[in-house]
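One chain follows as structure tokens, the form predicted on its own.
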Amino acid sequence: MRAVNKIFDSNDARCISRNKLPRLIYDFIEGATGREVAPIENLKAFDEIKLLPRALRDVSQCNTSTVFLGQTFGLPFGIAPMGMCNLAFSKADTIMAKAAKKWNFPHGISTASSTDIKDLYNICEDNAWFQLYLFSGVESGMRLVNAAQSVGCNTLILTVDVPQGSRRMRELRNGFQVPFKMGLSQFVDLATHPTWTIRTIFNGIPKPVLINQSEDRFDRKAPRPGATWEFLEKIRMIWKGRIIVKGVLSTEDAVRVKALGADAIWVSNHGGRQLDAAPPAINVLPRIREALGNEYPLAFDSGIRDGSDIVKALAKGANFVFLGRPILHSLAAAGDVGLEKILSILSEDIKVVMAQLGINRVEEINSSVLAGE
């Protein structure tokens, strides 16, 4: 049986991905920081949220389209910016961009992308949203901002929850670095996964093409100076389009970000990859919503695994949701058809949950659909 025919949810995709990928790569995707408590808590927090089914309602006109930051999208979710995606599957960046165009949702292009901004923008146009890390300081960051703006990107995602790359135990134990350092354990790992290895070598070993172009090695753990309140003010004056500030968990920070003119805030604990003691993002989302008011746009990620999680995040105060790990695992499991399969599953999940809740439009998803609230 083809791998894609074994995918019925994101956990299936993850299990297939684990078998297909070298451990080095699987752990890079799935791993987190510290004891990896935070990603577990993210999932548990979603499990604790209950939705209230409603009966005898006409749900024959279910529509998953929604408006976020002035754009109309076919689904209330998109692909979060993730670095080095081509490690999951060759040309993953391009595959995701094509899916963003076909399904009409945002595709976050990471500063650590393996594919040039222009190439991805040419595929999905205004659905290409550029995410900025200040890997090498303000000057380097401004160069990337200008590059993104010059190709036509209208939405900038400023990630602010990585002042320093975290220590991720799986990566340290596996000796993960870019480019790969080939010791005996890495050689055995790659040799025992020949399909991935041959495909990757044939298509070119991925590297972050936008950063550290004068250096031989990409150091993910290096300090990332420059992402300050002053930089946000500066970027707001320069960037002509929309700015989303990603990685906010503090209500106080959220209020200040809004006051400085950001168009949206992205509530996230980075999927547990930065601070293991951070609270589940879904638990702080309602507090930030209350502090900013009902009209201010909020995006969300961290712990989303299926369509019901997407609905729960919307009910807790998000206007739009993003996924990371499930996307990469579906690509690793079955390439472009794997991604298509998981997108179809998520879309169907959302429609089924909406029907159970007795609603037809995404805009109807709010705290009223939560049980016990």
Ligand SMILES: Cc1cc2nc3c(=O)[nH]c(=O)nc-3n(C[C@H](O)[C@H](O)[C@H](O)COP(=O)(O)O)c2cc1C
Contents of the next structure:
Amino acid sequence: MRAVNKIFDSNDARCISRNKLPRLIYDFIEGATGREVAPIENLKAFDEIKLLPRALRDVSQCNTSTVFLGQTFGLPFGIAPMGMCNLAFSKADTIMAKAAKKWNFPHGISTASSTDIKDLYNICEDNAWFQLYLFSGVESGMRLVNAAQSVGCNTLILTVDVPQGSRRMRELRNGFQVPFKMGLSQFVDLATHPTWTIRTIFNGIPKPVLINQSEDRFDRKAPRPGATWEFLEKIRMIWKGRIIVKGVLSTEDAVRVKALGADAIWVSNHGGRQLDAAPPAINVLPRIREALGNEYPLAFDSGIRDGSDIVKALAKGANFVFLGRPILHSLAAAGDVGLEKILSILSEDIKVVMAQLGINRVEEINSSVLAGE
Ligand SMILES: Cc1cc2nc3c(=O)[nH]c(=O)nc-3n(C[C@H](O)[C@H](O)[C@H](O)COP(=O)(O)O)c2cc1C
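Having looked at the form predicted on its own, could you now put up the form predicted in complex with this ligand?
What follows is the whole complex; the chain from before opens it.
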């Protein structure tokens, strides 16, 4: 049976991805920091939220489209920015950009992308949102910002939860680094996954193309100098489009980010990849919503695995949500058809959950759909 036909949910995609990818790559995607408590807690926190089914309502007009930051999208979710996606499947960045165009949702393009922003912008235009990290100081960050602006990007995601790369045990144990270091264990790992290895060599081993390799060291664990409140103020003055600040969990920080003129805040614990003791992002979302008021745009990610999680995040105060690992696993499992399959599953799943809740429009999702509130 073709792998794509075995995908019925994001966990199926993850299991197939685990078999298909070299361990080095699967662990880079699935892994987190410390003892990996945070990603488990993210999922548990979603399981603990319950939705209240409603009876006898006409749900024949169910529509998953929604407006976020003045832009209309076909779905209430998009793809979170992720570095080195082409490691999951060759040309994954391009496949995701095409999906963002077709389904009409935002596609986060990471600073550590292995495809040029211009090529991705040309495919999905205003759905191409550039994500910025400072790898080597303010100057090179500004160069990236100008490059993104000059290709036409109008949305900048400033990631603020990586003051320094975290210690990820799986990556340390596997000797994962970019560019690859090839020792005996890595050789055996790649040799025992020949389909992935041959495809990847044939299409070119991915590397982060936006970072100038001669000037900017791609050392994920190095401190990221210059990513401060002053930098946010500076970016706000330079960037003409919308700015979303990603990786906020503290209410106090959220209030300050809003006051500095960011257009939206993205509540996230980076899928548990940065601080193992961080709270599940979904648990802090309602507090941040309360502090910022009902009108302020909030995006959310961390731990979303199915349609009901998407609805739960919207009910807890998000206006829009993003997924990380499930997207890469669907690509690793079955390439473009794998991604298409998971997007169809998620979109169908949202509709089924909305029908249970007796609602037809994404805007109707609020705390009233939660059981026991
Ligand atoms: C392989 C991988 C690479 C990532 N790279 C980035 C990145 O370059 N920039 C960023 O802001 N977040 C990055 N993230 C975090 C995601 O944007 C997102 O916050 C997280 O994956 C959401 O959690 P989830 O995987 O549980 O959906 C990465 C996540 C993964 C899994």
